[in-house]
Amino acid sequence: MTERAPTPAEPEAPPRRSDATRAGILAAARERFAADGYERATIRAIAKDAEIDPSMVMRYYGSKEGLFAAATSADLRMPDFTRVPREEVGQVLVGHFLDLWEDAGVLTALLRVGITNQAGAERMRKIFAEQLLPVAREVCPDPDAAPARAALCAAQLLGLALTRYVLRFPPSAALTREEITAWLAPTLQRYLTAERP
């Protein structure tokens, strides 16, 4: 019995044009609304800067809400913190949240526009609570209090995030990252697992 010769590995199939079309559509969006809001940011515009026609905007995404929200959807993937040592869980965190801003279009721009418009603080709002609290859940000593230490959190992680990544403030966007989690790991941490005052 002669031995099978191995199989040669599927080459991997090039991406589809239409991902390529999506992901620049969403790139465009997410620049367009951060500049100019939700309200002011058109189709049109937005088309024009993925160079695109309006209409394959509309084909992919129906409207500019769903554009909006497919181009404010953002996972932020959250460390399992069940695996984290208690009293490491401010330090895992504010690393965490670095990685996220420092590689950040989509969160970003979510911040940008939740500034000044309501539909993109909604989803600034649902995106925290939806990832966000069931991390304060998970290791604080009164769930029942979750809501408030998540809520102290992200009062931290997005004044940082608006300080050094948006407005650029010099001080805050100066400081290194060893410096910025030996600042606020502490908080977070006291938010997160001190007893209740």
Contents of the next structure:
2 protein chains.
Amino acid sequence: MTERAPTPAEPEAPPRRSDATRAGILAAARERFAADGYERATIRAIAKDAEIDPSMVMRYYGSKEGLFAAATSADLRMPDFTRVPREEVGQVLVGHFLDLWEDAGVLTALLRVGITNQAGAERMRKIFAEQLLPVAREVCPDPDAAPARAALCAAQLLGLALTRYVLRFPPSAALTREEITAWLAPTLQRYLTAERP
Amino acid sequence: MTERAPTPAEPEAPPRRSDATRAGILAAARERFAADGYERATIRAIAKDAEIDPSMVMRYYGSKEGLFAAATSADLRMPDFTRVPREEVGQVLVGHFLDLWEDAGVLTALLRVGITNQAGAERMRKIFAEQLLPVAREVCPDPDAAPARAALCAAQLLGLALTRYVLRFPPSAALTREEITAWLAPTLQRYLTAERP
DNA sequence: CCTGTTGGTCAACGCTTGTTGGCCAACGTA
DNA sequence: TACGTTGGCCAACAAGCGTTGACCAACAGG
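Same protein, the form predicted together with a further copy of the same chain this time rather than the form predicted alone?
After this comes the whole thing, all chains and molecules, with the earlier chain placed first.
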């Protein structure tokens, strides 16, 4: 759409004087998208957070959709599950996701937006297919059922994130990391490796 | 807020000539809220769906928030779990939720809106506390842990709804009712009745 | 036949949104 | 010093939003 491509695929751009501003906008955008969802996160509010003029956002990212795309370029950085003992897969998976969610607002933003925005949902489907599905395909006993098994894991993991970080159910938010691992790891382990339900 | 109270608590209102219109608006609102979320579901669009003037929506429901409140007066109609054998609790719970989600768009609307809208999240917390938590308190072995156990069940059930009805992950949407029950019932059973994780 | 109530339309209001184009200051060469 | 490029602000645009009030048609009761 725009001449100035904001895609991260760009090989090596020369460092520009405005890189700090760009990063500031991106950080503010992530926070706002995470807190308010796509529609309520206005470009004006993001610009004010970044202490910049709204028109700058447009110049650097083309449009609101472009900004969103740049702000939610999530990489789950899945660990190498070929090196994980099969009986520990569930536990490692829970631990990895807890790290991801706690660490930054990117995933919260993605989840919130995926629910109101068509493009956001598409992005989540893609992340699921490219990153969680291969794991299931690797560790489950019947490759044909891998998509279903991965979907069940996604449901459990996203459901926890939903109640804990978005809806903020008090008992869900109060769970410790150890409790979550203890309860969820066996569930995921079963979804991924059990011979039959 | 409004003189004309739209609360369902009103004991017995005399049947009005406009009841059909009111119901039409409510049905259209539910569909739009479920499909688009709170912000994108405009009063104008809802009115057009109901083949009515936007101002009628305002007159009957006071404001957009009032309309939303009326459109999402969800009652989970929980079955009586004192009559369910303890070892079948998980299965009955899954079945009941599948019935609820399939049957109407109310819950989809509620979920979508609970994620963007503050009042929506509050409503979901209330529904959780009033309807799912008592079940846990009744069947779990340690009443102190009932909130945590209920939260885990909510995470699993809402996560399934999220991936299946909102994000529409293909493998999740493709699961049959029987498969879902077979996989999820043991999980919920464990969350509710296991002595320890 | 008049008259008050109810169901409904129409046109506009004030506001916020994403987006655009013009203008200005600072910088990096030549 | 001159000048093109870059970073940035300002003011405005058109469109869409929720919301309002004036106005009309049909009906009911006296």
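C-alpha atoms forming the largest set that superposes within 1.5 Å between two forms make up the rigid core. Note that this is a predicted model, so its numbers are computed, not measured. Positions refer to the first chain, counted from 1.
Once both forms are fitted on their core, a CA shift of 2 Å or more is seen for residue 27 between the two forms. Here residue 62 counts as shifted, since its C-alpha moves by at least 2 Å between the two forms after the core is aligned.
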